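Taking the form predicted on its own, here's one chain by itself in structure tokens.
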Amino acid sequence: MNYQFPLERLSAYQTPFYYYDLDLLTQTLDCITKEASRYGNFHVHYAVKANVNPRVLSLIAQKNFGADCVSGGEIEAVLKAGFPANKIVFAGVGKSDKEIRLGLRTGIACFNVESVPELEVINQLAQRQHCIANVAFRINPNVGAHTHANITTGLAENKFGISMNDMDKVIDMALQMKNIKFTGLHFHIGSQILVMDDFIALCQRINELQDKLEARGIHLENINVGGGLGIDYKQPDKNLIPDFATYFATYAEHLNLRKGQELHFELGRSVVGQCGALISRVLYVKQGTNKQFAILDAGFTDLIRPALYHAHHLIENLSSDAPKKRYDVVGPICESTDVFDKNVKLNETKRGDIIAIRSAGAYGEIMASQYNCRKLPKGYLF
């Protein structure tokens, strides 16, 4: 049975806009909480970059999640939404002095440090603010992931993280710094990962690194494995809530945590991806030489993933029960790449029909732009 959209309510809003299913988001959050709580030392931080709709953030905060931020603006957004500062971790390869000072001033839980120069700057700024900065080092594990090249982050040639060869050196530096407290290691191998073998490979690499550090007498308080769990873009109705049970169980089985260690996750797409859809109306149906075009009032300014990643989203005509025909579904932007998908089977489509582009709760509204002087889409929770 297909997911049922509240068509009558959707029809009352000016398109394009983002629709978020409050019940589905709540069920997803409750499932994550249930599965993670099976293991007493698992902590989940929501990866804020996926979606910062204020009501979405507030609901996640109410469910006692932490927050994984990659900018000062995200730190300000989650604090406003009700996330406690002591559950905020701050990652990113290019933290500005202003952003670091914000993290220090608000007392965030940890900086995930990605280079020696960054470590030195954090130490200097913490000294000036007369405080101690908790840091974890993002180590590049050189573990590949079965996902799109643009969202793979754990290989040696990626810009993220510190190489394994430099791990001992940077830890030794941190241990000598008076305004730094070294608390653990951070990893993240990529996004939209559906193969558990990728996470098993990460566990094995972390086990090797832990053994190496323990041989030196270094015990880690925290291990942060990032996120990366994907969602089903092709058949969302079959998998509205990702398989969090298997995801967490994979780490419980394959990661050799030491006594007293805390394990941290940074889930984003899998939290909010399926609860959101981009809702649009058909402006025109254009007959080409060999194909038909369904021209929407939404474009890549509203959802850039298909243009940026060649990403697939299921597209549905919510207004029609007529037999299906094939269309290239495109937007109004003055660029050839403004195409949501080609040769799509839709119920026969006409001007004014309401179209849902599914699985758009993550990296949709947050990545929207005002190219062509278009207004940003609004987001509504029903």
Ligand code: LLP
Given for the second form:
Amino acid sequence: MNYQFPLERLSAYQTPFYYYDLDLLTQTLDCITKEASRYGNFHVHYAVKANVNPRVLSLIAQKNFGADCVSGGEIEAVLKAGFPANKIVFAGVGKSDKEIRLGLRTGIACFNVESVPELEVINQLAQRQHCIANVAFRINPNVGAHTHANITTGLAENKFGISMNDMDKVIDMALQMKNIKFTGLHFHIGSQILVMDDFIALCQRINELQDKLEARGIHLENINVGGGLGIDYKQPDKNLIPDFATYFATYAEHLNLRKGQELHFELGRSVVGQCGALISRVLYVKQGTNKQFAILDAGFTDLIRPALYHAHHLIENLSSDAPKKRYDVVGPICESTDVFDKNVKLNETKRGDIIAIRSAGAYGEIMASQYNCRKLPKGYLF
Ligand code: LLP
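With the form predicted on its own done, generate the form predicted in complex with the named molecule in the same format.
Starting with the chain above, the whole complex follows.
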């Protein structure tokens, strides 16, 4: 399939804005469902942090995905979008009392707990609300990932999860608590991972931990391996739908699941990344000393990934087919890091041209800010 920009419709909207291709999102969701359902016990939760556009969320809910939330705000957003509470998991190192109460009151499927003090608070609050909280422990597996350092999460130096050495102790504590039901283990080693060996290393670690627990007579109902599958930012059109077949097959082959055990995934970027593009107009083309700048009306307030992670996004001029020239593509924000990319080959560009910054469906609109008193970008889905 091809990513087609409906240029006429796009021209009608005030730039900058996010455009989401409904067909591509639908096909991606259907592909995930098809590939995961080859294995009867695989369950996919959409990692809501990647994109909470209400129409994106409700389509994902209609396709029967679960939701992985990291705040009370996300829980409210997914309930509103139609996700059932019993398909919501709630992670995060710093859950507030109010957020925990919301999770308990609405009856979410599971709290992914990241520390002993958090476990104690959940037990207390569940006692006060006369309910039982399902709890999985997020274990820091000390497994590296071939990705940007800022989005690696599974190393001992990261703030996430409970260390493997403390695992037995916290499980024993949980088993003693009256208002806690211990259900399993949770992991997440990082994001934008394209090397399957990283996921294999995680599987091996989980196998070791599971053997250890089993020797102590502890059985896990479910294992949650988080998300992390990356997308092709360089050549999105070649790989509009990530290789979910290989991804799920990797886990099926390398993880020793026990009979009746469920395997949960929390996929964000790979679900929504390729369906979105940031659409912007060229305000000015400016001749610099040794280069030309294409100055857009979008800036890092609309898409912060290049400034924050040196992330690469393919940039295209949708309204020109003149021969290509080189430009530094920049935004209007008063900061030198407000650069989308340097030395980019674009069809010759002039004021008013429409520019697409591709693969921006994940961690784009949701990470926008109002710095410089700018308006938040809107998102349209068609
Ligand atoms: N589960 C947990 C516990 C997570 O922390 C994350 C992402 C996910 C699942 C989803 O990971 P994904 O499938 O999307 O890789 N803003 C950064 C990415 C931060 C990811 C944070 N955690 C970026 O723009 O690259």
